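Below you'll find only one chain, the form predicted on its own, shown as structure tokens.
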Amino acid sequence: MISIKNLYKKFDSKIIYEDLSIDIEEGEKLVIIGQSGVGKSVLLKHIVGLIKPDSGTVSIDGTDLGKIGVSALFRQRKKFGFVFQGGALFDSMSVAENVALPLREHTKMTFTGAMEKVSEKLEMVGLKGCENLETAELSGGMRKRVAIARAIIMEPAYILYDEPTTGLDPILAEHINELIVDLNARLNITSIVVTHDISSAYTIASRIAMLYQGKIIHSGSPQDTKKSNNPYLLQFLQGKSEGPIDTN
């Protein structure tokens, strides 16, 4: 379980979070929505301890990240897989080398054992037999799948997705959405997805949370979200920056 309590963060004079609180339950598929620049991706970095709050707490399975040392923080981070917005693949490496990178850095697994695990994870994301491809040969959708395979290679308890469908056409985006849902069930993990794509949110989420002006202003199922009369949520869902809001 991830528990964020009374989070406050400011960069220079800009307040990013002001008394933000949210709990994320085991096995959940939480989608965090909100406009660009509200701090969705920054929240993921707080969850893995890459950024420290000015005040408030971020706790992972009961451990307050602000009260542990560097070694303990690294151990906590091993519970997470992270899918970066652009994939963050290394163009100088093959698909297999990219996926195997966490194993090389954090385990003493043999080359044969690592390659077996790489093949297993690539098959799970629909890329069976693609181990020797170069990253330059990959389509946008394939790059996303390789990034996801790398995120699950260490068998994490949590996977964080930062805008996983950015740059994809609607059909490829839907395939990635379905893959996220499938992996959440097959691997019995907790998924936290940051997106501004409400269609993806409805497909993926067991719960949708909206971040606005430094706080979570809505948290509920996709059905609850569709029925909400929160004016800021409605404005976002309808893609309006100002003007009248349709509440019907």
Ligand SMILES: Nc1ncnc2c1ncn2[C@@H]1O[C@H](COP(=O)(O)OP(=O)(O)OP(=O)(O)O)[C@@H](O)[C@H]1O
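This one's a predicted model, so the numbers in the text were calculated from it and none came from an experiment. Positions refer to the first chain, counted from 1. Basically, rigid core = biggest C-alpha set you can superpose within 1.5 Å across the two forms. What changes on going to the form predicted together with the ligand:
With a cut-off of 2 Å and the rigid core superposed, M109 has a Cα displacement that reaches or exceeds the cut-off between the two forms. If you fit the rigid core between the two forms, you'll see the Cα of R77 move by less than 2 angstroms. Relative to the larger rigid part, the smaller part rotates 17 degrees between the two forms, based on C-alpha fits.
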Given for the second form:
Amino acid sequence: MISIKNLYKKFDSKIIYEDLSIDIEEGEKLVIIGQSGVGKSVLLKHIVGLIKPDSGTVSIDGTDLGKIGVSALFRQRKKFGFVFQGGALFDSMSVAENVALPLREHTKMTFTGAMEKVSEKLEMVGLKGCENLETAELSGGMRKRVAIARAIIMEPAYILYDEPTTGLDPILAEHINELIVDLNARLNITSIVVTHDISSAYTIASRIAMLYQGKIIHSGSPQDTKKSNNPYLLQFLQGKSEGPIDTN
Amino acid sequence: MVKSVIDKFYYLIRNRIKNVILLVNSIFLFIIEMFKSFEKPKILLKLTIEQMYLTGNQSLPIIIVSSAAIGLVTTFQAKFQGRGIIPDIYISTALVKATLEELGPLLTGLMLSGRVGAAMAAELGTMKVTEQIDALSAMAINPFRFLVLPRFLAVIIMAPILTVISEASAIFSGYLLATLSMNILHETFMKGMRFSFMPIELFGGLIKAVIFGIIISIAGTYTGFHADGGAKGVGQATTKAVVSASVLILIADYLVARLVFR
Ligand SMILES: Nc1ncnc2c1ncn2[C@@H]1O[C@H](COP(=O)(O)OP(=O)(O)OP(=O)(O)O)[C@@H](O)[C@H]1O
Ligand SMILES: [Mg+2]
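Given the form predicted on its own above, produce the structure of the same protein in the form predicted together with the ligand.
Below is the entire complex, every chain and molecule, led by the chain shown above.
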């Protein structure tokens, strides 16, 4: 379980979170929505301890990340897969080397064993046979999918997806949505998905949360979300430029 | 009016000093973090060897060529400035002393900082701004162990090796110039070399090389890790790495000379 309590964060003078709290239960598929720049990516980075809160706590399975040392933090991080918004592929490595890196670092698996796993995961993201491509040769959507393959290679307990389907065509996007749901169902992986794609959100989510002005202003099942009359949420879901949301 | 100018000046100076202290502190913490990240010696060894190969590959040609040029100039100047008053035997003495104490390590250090330090800062800076370093941390791979430590070790191992190569190149080119176009006998050159050679000079030069290696690798990795703001930030990091390493190398050169060759 991930538990964020009373989180405050400022960058210089820009307030990102003001008393934000949210709990994420085991096996959940939480979709986080919100405007660009509201702090969705930064929230994911707080969960794996890449960014430290100004105050408040982030706990993973009862361990407060702020109270542990570097090696304990790295141990906690082994529970996570993280799909970065920009992919963050290692450009000095091939596709296979990228995906295999966590295996090579954290397991004693043989090279052939690792490569089998890599092929399996690449096939899951629709990149069968792309092992030996260089990262420079990949299209935007391919980079995204290699990043997803890399994040799921260790079959972690939690996977954080930062806009996994942005830049994919509708068919591939649907395929990735199904993959997220399937991983959750088969391996009981807890998923946190940041997305701008409302229809994806409805497909994937067991819960949808909206981030606005430093707080979670809505959190509920897709049905609740559809029925909600929170004006901020409504404006965001309907994609209207007029409404209570401050667009500056 | 005067008072406000003085106040402003005072304020500026104080800020400068504060920033320098903060920077030194941050570099210090960076180095501690690097040493603390030591683990998995087998993978570390593999990465270090890879970096050693890269370091040599990037810098060997330029070090050999520039050292040879320096060897030629030194030999020529020794002969020319001697104007026939100083016996020929001292020409190889001058060459060897200058090369082992100063020119070899210094030239190697400066070339390494321009070639290898810059490459490090650019590569790591790009990794920083494209979140590759965050990605390593997120997959529980300590970026200090994976990126910083291998580069640090590789450069401090390679710097003395490359320095010896640089010295050999300078002395050999000087030898060719002396024997082929200055009518100095092979025996004279060798004799001058042998009786002037002092192990402490070679040793002192290699100590310098190790210190320069530390400076180059820390400057390259630190600036790379602290790059931000896209391509421009990477460019700035690269410039910073080269300029700061070069200045620090020149300062360290003087300090070590004072300590070793008293
Ligand atoms: N390392 C950082 N240093 C300073 N400011 C940062 C840093 N990371 C993010 N920010 C700022 O924090 C705010 C939130 O950024 P974040 O990346 O979380 O937005 P986001 O909700 O993911 O937006 P998008 O949907 O566009 O990806 C932005 O204003 C950004 O400029
Ligand atoms: Mg984002």
